[in-house]
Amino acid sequence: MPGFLLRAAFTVTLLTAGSGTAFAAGDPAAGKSVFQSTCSICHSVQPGQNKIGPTLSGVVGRKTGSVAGYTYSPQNQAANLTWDAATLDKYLEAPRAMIPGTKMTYGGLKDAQKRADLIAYLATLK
């Protein structure tokens, strides 16, 4: 039952505060699969475990460039963004378009549903 409740919590439409921009409902279980096939080569979900990229544990609600022990690009450090659903969606679609000079070499996740699923999964990583 807890898994069902968690999935139900993330199947509601996500809205960004004050923007009115709606996102597709995300499925955390599908997002975990997206993470494992697309992101896990460079990112860990374990707190304090940085790889090529910073840990994604606790990423939702965190400021850009703020993981201790990870060396960010100056552009990422200066971005001064908070990783919420809207910011993650835009970044994951085209990282270098959103933060030119980022160290993230990934070209972007173009499938909106996969991005929504991934964001729903990332939101479970506290």
The other form holds:
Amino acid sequence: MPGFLLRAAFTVTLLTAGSGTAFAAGDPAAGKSVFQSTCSICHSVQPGQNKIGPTLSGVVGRKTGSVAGYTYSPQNQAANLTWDAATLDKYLEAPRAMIPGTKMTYGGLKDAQKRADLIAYLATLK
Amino acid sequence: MTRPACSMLWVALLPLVGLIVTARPAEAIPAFAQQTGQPCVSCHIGGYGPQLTPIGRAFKIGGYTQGGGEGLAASIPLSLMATTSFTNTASAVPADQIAQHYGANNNFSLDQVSGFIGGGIGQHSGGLMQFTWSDVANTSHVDNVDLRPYTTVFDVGGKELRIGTTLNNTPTVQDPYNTTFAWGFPYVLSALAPAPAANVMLAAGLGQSAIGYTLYAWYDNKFYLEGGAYSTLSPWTLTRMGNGFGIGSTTSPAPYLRAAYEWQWGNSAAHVGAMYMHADVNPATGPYATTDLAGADHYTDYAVDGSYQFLGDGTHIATVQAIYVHENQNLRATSSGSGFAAKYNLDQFRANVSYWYQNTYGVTLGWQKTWGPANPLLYAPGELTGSNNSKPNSNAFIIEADWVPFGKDTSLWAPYMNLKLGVQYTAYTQFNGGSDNYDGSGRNASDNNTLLVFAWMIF
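Output the structure of the form predicted together with its partner chain; the preceding block shows the form predicted alone.
Everything in the complex follows now, all chains and molecules, and the chain you saw is the first one.
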């Protein structure tokens, strides 16, 4: 079976088996390419580098709205959450559903496997 | 039928009735919204192209490669646009100057229908191509082309350096700022209404008749530097593309340089920039012909521009844009044997301010002034389009009100269609050198004051 079919079958199995609660194991390398194609226009992974959005260096484990020198929306600033695999997964699927009023205009990443890969990559950014 | 009902019917029929002419190209193509998974408002002020936000500039400089959209539509790089309008000028145009199939005044037209191919191919290449059909002469032509054969990002001491190349057909079509000409205000124009004759080379000299290669660098999302050159295409190619010569055919590649610096802070962005372009051309003698009998004319443009954008949280948006161009002309070829001097200059200033409420209701005020010494080589008396004193001077104030009901992420049919409805009024205090009897045939500048009501749709 070609690689991508295998992968699709794997994803489907994971999704049905996991029924939304478990997180599919993420692949940071695949996540990096998702990041580059989807997030890098607005986010840097370098510490201290804010673009249209705040730097995502060290995002896993930090509180919402905590990057110094970045002007957040009041909603993101006051969300009072800690970014971890669970909150990021929910946020990245539909940012505005979780933080209404966020100025991140990106609509969301619906593909659960891509989200898992992306979060695995974000976790490597220290 | 009562009058209001009658005009309602007209509005309803407009998209169907194939009348004609006008207008400027537009952007904000839904193919991009689908590719990026972003609503139009992310990249465009007022949720409708072409005026770019900082994200829009990043997308364009990034070579139109940014992804993020999902599903089949994300990979279909096609969009279709149509503009229909109603044009009224303060005084009807003279009987012998009426565009074919049109009345002397109060014309409805299907101004243009454009197809776009736009998007990224992988992470390093992308582009935008526009093909336009206009009913004026019932012709199609290759409109704006901005291809990005290759772009990539380097890490320079923790900061991003993006390097890229462009291949385009109009100076400034590749520029990230809407202060410049290819995508500058007014974003929609009436082609049925008379327009001032004089324009600087950067705005109109080589557009769509040339091919330009440029190399650009964007450092830390702040400093933009670009350099390249333009050469006009052969008459054979131009005939096939449906575009004629502007000022002429280049005798050597015309250098083009652009530098800009942008600040982003809080919810604001501002830039200052400069441009340079020089061209040596054999003057045009017809749409597809130039002459080298008397050598070349030389044009040199220097421009400075700047802008400010307040984006807030999207509820209130305000923008200011301005550009000033000084042009030196050495019309050696055109002047030869005429007894007139060869050297002239031309200045142009354009500025506009806009305010948008919730990216839905907008109003823009614009000012355009062109001036210079009398130039009998380029401007001669002539009914409607000429200049009695051979001066290029024009002064126009433009006010436009727009309604963009869609274009937001929650909009109906997002991200598949968008619509802009607008009313634009242009008032001239000077036109082709004068206020009263500017053309030598008794027409006043204010006779060309234009009311344009338009509907602009894109899918």
